[in-house]
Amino acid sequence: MYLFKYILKRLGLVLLTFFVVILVCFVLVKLLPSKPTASFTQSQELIEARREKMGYNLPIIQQFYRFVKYGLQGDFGVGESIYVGSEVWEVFTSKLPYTVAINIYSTVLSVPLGLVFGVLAAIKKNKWQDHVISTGVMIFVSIPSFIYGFIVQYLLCFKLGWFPAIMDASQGAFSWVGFVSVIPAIICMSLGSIASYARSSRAELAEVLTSDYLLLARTKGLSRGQATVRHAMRNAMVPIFPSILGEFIAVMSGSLIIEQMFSIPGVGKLYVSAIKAPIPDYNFFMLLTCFYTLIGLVASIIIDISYGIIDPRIRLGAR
């Protein structure tokens, strides 16, 4: 009962937060100048008709009502600065698989490597292995991913010539050609995550390994490896697994800078293109703002709920 009430409360807060964020963004966007239809050399009649449908000549509250009404039906208008005349929703869905692909690849790479490095550092605490891993973690956590992008592009793409500098999207998002061409981007997106997972797992496991119940397990005849795998890892994963789950839920959020650097035709690059156009494309901007906001809120609530599922001792919502 406590968990059910907590989930309902969290869902209500998520919906309220989502509504407020979208309302604020919508009002601010409508205060900016829009591209006049007379400046379009193509699709002028279509854009005029869609603007009439979305209520561009109505008060802003009615415009927001129509935006929500048609948005729930998957109708966010047509492109006016980029992909002129194309349906915004169709362009978005065509770009989404590329963002999902690169983030799945990076998550599959970063989670096991991060956990392995973290476990090794915890088991070899205060030894040279721990110092090397901790130093690497500090470096990779501190450096932004786009710095990795420049280094990886220079070394792997231009100097060694192992991979192309940009993604080959000719055969689709999940093709082998696309995967090979996007390996440099996967490396850039994974380094920070690997360091973050290693730091978290090292901190949690190092604390668990000094617990009294683990000493009791050793005195009962379990080897250090058996005690670590059967008892220490299970308890150490309680705070780590929700963060992994949250990142997996957020795989669709993409990387704005990395997608731009490696010419990955995903939603991140689409977002940047919509913003940096001579006159920003507000229809694409609003759809992608809704998308990123919703992904972030859903990831946060999944993380909160997963704590109570992973560890039954945690009673969410209980007083």
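Numbering follows the first chain given and starts at 1. Rigid core: the largest C-alpha set superposing within 1.5 Å between the two forms. As the structure is a prediction and not an experimental result, all values here were calculated from the model. First, how it differs from the form predicted in complex with the partner chain.
- In this overlay on the rigid core, residue 269 has a C-alpha that sits less than 2 Å away from its partner position between the two forms.
- Positional change of residue 66 between the two forms stays under 2 Å at the C-alpha, relative to the superposed core.
- Residue 54 is among the residues whose C-alpha shifts by 2 Å or more between the two forms once the rigid core is aligned.
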Second form
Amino acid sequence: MYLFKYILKRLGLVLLTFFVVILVCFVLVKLLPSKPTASFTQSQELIEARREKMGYNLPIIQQFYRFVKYGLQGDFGVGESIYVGSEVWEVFTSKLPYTVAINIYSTVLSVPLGLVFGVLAAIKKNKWQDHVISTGVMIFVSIPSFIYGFIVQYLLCFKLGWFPAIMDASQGAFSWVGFVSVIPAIICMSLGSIASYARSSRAELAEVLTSDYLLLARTKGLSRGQATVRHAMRNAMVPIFPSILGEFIAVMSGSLIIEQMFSIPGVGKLYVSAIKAPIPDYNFFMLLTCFYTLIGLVASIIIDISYGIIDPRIRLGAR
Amino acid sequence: MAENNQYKHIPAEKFAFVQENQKIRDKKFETKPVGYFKDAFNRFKKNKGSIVAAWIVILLIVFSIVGPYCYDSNYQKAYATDIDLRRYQYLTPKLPLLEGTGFWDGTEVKEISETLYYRYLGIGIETGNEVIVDVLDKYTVQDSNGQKTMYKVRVDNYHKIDAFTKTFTQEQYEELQEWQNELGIQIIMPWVDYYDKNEAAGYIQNSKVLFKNINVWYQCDAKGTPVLDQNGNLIPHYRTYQAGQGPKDFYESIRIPGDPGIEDPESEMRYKYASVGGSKKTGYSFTVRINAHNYFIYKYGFEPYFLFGSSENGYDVFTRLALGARFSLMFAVLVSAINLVIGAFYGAAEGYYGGTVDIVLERIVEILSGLPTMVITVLFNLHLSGKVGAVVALLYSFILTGWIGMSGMTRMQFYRFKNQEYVLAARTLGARNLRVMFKHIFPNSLGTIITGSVLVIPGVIFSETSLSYLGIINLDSPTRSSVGAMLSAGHTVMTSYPHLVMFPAIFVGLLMVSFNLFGNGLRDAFNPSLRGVED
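What does the same protein look like in the form predicted in complex with the partner chain, given that the last one was the form predicted on its own?
Starting with the chain above, the whole complex follows.
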């Protein structure tokens, strides 16, 4: 019951935050001068007439009302300087699979590897394995992903020629061709996550391994391996599992640079090109702002709630 | 107790020392007292990795301060205005110490066609600066046009820069000649018979093959293979003054060997060094063919060598990187200092007062932290960069949400300390809220907060670099540079010029790792719960 109340409270707060953020962004965007470009097919009058019809000349608050009203039905307007004339929502949904694909691939790669390294380092604490892993973790956590993006792209794609330098998106996001061509990007995205999973799982497990109840487990006759797997691992996973969930959601917004670098036609690339267009495309910008804000909020709320669900101490202690 | 009440203010003479004339039996400490910061420093020193990282950080800071002044000031000024600088683009890194070793000496192994091979050979012979350092291999390939000879050679990139034509006023022209006479380095080369219309290479005129390229100073066939004389030397192909034309190029300086007019400057078969335009009334103009390598020495005062190579615009990567590093570091320190101040006050208010104040302030924080950084930066950039400049707009956007982490940290510290006895004691003595907050509690949390702000610095540099890499903010100009923009410019030509990406990438990587190591070391040293753990 407590948990249910807590979730409701959190959800309410998230919705409030989301509303305020979107309102502020919307007003700020509408305050910007937004001159339509006359492309060669449309005349300026035609564009002006369409914008009038779309409500561009209404007071900002009314425009916001329209934005929310139509936005809830999935209508975010049409592209004005990129993808001119196409539905913003449709372009967005056609890009989403690519971003989701590389995130799934990189999570699938990085979670097991990260946990293995972390557990290994914790079990062999202060031996050479631990030192090697900890040094690697320090380096890979600190260096931004685009730095090894350069190295991977130069070595694997140009020097060795194992992979194409940019993604081959001709056969869709989840095709085999797409997967092979996106391997370098997955490597770049995973290295940092592997390191951070390894770091957190090492820290948690190392702490649990020195606790009293593990000593008890050993005293009652469990072998080291049994004690570690049955008693230590489960408790060590408590803080790690929510962070995996959170990370999976958060990386959706974290692959901007990698998408740019390997020309993956995902959401991040769409966002960057919407901003970098000679006249920024505000319809795309607003939709993607909603998207990124929502992702961030959902990630944080999921982390919080899953803590409560996984850890009985937190769940029961609250009563 | 009752008699104490008769004084509203106790007069000074009524006070007496409790211990006066008594022997203090406390044992005197024989060791020096170790304070909080001293203790932290001692523990920091034990952490080898952090010490190394601290030295690397210092080294990088020195690099960013000194680096921009490493090249001649003439060259620095040239950044802004000089269009000739682009001729020195994409040169590979060169360290004069390693000359001739084949590593980091400005040379590069290349596979080139026969035509290009002879052209490089020609540049070497004409200027005396060998372009082809070493011929590694010669082979033939079969393609649709028949057999082709290819060379695998080691090329000196600094010597292979093409000659170019440039027009001077009479004063500049005479100045150039004076400089030549003084130093004995030839800049002005004789004109070549070349064809300057839009025509494919190998235009034939008077049974001589003419090329569009003004580096082809020798006779050759239509394929670019030189015609040799009986001694196996190239036959020059310079423009001469024919009988009757008369020399009017005012050239009184070094002539190249083999110039028929070298003995007798009045001779009418001498090479033509300048194409003269204008008249005596309007002032003459002289269009001359320039040796790019030597012209660099004349213009900037040193032989061209770039420690980290040169960029697309001919900028030296070393100085640009140092400029970018200086900007990044200064910017990050500024951001983290401002965030520290805002966060400290905000967090102090939250933590100290607690209750409703805390709840209200926390909600504000929650909403602000819901804003994605990318969105904030873009909006600030679009709104403000026209009014206050890109850097200030970026600064605002980093400050808007940047202080949140710091305020959370301060808040925690205040919750920890505010119920301790010494705070109660201070309050009993009548200290006001602000005094308790900033005189008594704040210094105790200072260690944690300062380490926190050190760890903010790499984060700020990372965001700044990514944003300028993506091109969302544009910080690049002739006088200013950013590491991210260098990376993004280098990425487009990474296959041919990896050095443009390599050096900035190494810099960012090194900076990130060492700052994080250094910050983590500081954090561990200031963490009292880790005290004595390592011993």
